[in-house]
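The form predicted on its own is given below as one chain in structure tokens.
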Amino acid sequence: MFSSLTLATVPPLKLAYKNESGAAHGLEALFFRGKAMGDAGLSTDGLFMLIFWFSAFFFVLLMVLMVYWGFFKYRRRPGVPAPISPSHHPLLEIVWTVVPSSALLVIFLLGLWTYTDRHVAYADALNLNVKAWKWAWGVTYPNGAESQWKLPLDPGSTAMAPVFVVPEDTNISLTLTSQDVIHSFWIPDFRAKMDVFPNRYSAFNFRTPKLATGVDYQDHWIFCAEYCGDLHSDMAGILRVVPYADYVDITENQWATGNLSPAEIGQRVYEAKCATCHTVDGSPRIGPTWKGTFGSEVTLADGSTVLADENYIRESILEPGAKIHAGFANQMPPFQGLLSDAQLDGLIAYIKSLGVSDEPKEGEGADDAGQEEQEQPPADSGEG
């Protein structure tokens, strides 16, 4: 195993929310986890509690309304006729037009701005490219850095959150692309959602706080808002904010794969984008475990059985549906065009540096009777 940055390197959990200066207090505390962050986040709060005064304004003055009407003047009195109701009232009705109307206009304005705001990229934006695929998220830097960090999604919980750090004070556009399904990227911290598709691109745009000062860092969540298959719930990142020389510091020397071996970049691609569904210890998970699989003969879906060498494993990789591993769904994305040739070669090598299997090939002799293979729930066909 290569070394890489342990779980006990990465600074901890620290989330905005749960810090004094990220609490929320009053109708905040009871409609919104914590205070909004930046100016497109306020806005969105702001936006909220006006239609949600506006609604219930209306709501009650309507109620008491019907209840005094319909309950006090105009009862049905015994020995009173019924009066004859009229048919046309122009004033009235251009009042319960009108009024409406109008502040549903202003609604619909203060949306479009602060929708608006979203979507329009800032001049000194720092761009990032955003991918989605089951179950995962994946970020990259300007420089081609990726995320080497995650923590728990929860305590004592084996799914992982992979950690983005972002500049503070800072603005970000946000590229964001699908590798399979509809996604949709939430930071519930800055009020903003959006929908991440396959074959296409979508912006997103936000300004990052500024730091209190004493704060070293501060985490917001990310999830997916839109249900994506069987680890939907598990679909989550960290958005942590950082200092400038912080955020250059681990983007350009933690991060970049500078002098590293092949095998040590595959590990890094392995836990940014392949670790979800993989394992490489043996054990089972969603996808076939990489631990002894580079020399072994791995049976498919239709009963053929392949060497897996060098090219079964890079096909497995950029067409996972090429060939169905038995067992297992065919149900991975293809990362065609995805991967580097480094980061391909990297993955096949680190592969390889796992072991290889030391079942006797076809025509050597072995006995094969009494070898089972393990019985591992269905999901992904390849090894990538």
Second form
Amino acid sequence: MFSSLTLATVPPLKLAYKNESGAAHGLEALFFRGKAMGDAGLSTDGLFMLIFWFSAFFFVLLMVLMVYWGFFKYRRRPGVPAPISPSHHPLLEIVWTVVPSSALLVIFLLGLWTYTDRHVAYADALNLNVKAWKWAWGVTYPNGAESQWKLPLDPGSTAMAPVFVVPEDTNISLTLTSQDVIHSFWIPDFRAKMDVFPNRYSAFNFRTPKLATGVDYQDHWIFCAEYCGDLHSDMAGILRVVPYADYVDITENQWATGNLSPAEIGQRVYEAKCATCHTVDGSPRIGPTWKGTFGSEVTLADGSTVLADENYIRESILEPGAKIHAGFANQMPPFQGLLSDAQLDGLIAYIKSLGVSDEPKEGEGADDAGQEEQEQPPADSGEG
Ligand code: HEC
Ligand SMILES: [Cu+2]
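Previous: the form predicted on its own; requested now: the form predicted in complex with heme C (HEC):
Let us now look at the entire complex, which starts with that chain.
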């Protein structure tokens, strides 16, 4: 329909951890998928390895001493009375208290520093707003632009991950919130993870790496690390580090919504926020398809019917629980307060354009597309 927007030409996935410079070796390859990116990532891995070696050292030491003393040196032998152990040895007791506690204090301080590094915002950071919902991520750029790029989660998969561009060698501050349940924003390459809550903001910071010479962009996976329902495992994104000039070009010229028609704005919002649950081709997903919705008679869960006009669409978006489409669960997160007026009007215009154009309406008899209300599984038994 708006073919200019079907961006068939999103540059393909180039994962940083598969590069020579991102590849992991030795123990790193055993514990981590690839080398950590950025100072905070490196110090997190360093701390992990420190704790690992600390634990390994004491594990081996204690086991060897235990076996030696227990099985050999102080073994009970017939005719030899058990020696009486001293009741106190102040020096020994001080040593075995102070030495391990100071080691723990060192681990605590290193952990605290690594943590505050990520949580105290940089003065000069690029601020991005991250929104989570079932089951996708959205990033809003300072100029209001949102990502228009998606790539398949796996080669050939129909599940899509949005691509978020960020400039190289830059401090990034994220403000995160969820519009439904708890999610967790995780960039494994940066060893960075932050819970995302409804009705509350969380934040964290990281610095993007500098691209090696000759590398035009580099991708890092974003995952949801908090189990959040059916399509949790598809809730991914791609953080694409690009040169600053490309960042400006993409967010200012390619993704900004400046002179789009309402229906085009609506289509963009659909791609970014609604496509996980709604289709525009007539097939139901988690929610009903939008094809032929506008102007149709919708049967509700309580058996009554309602005309799908602007007001019904608007209410269904802002307050989905108010009227439930028969045969579907009340699974849609409310978008009240989360869409601008332009986005809401755009969505209505877009849905309208899908129904009014070529769909025969109820009562016009006709082909199977017009029957989709009756065909959505689980079968609409409330029908008639
Ligand atoms: C988590 C899945 C999910 C997401 C994301 C989602 N929806 Fe829904 N939507 C549903 C379900 C399930 C229903 C049917 C139940 C109901 O009526 O609330 C529905 C119903 C609707 C309806 C009523 C359609 C009809 O035929 O009755 C509209 C309109 C709608 N959604 C718009 C949107 C818009 C716009 C967005 C994106 C901004 C969106 N939805 C995102 C799951 C979702
Ligand atoms: Cu999630």
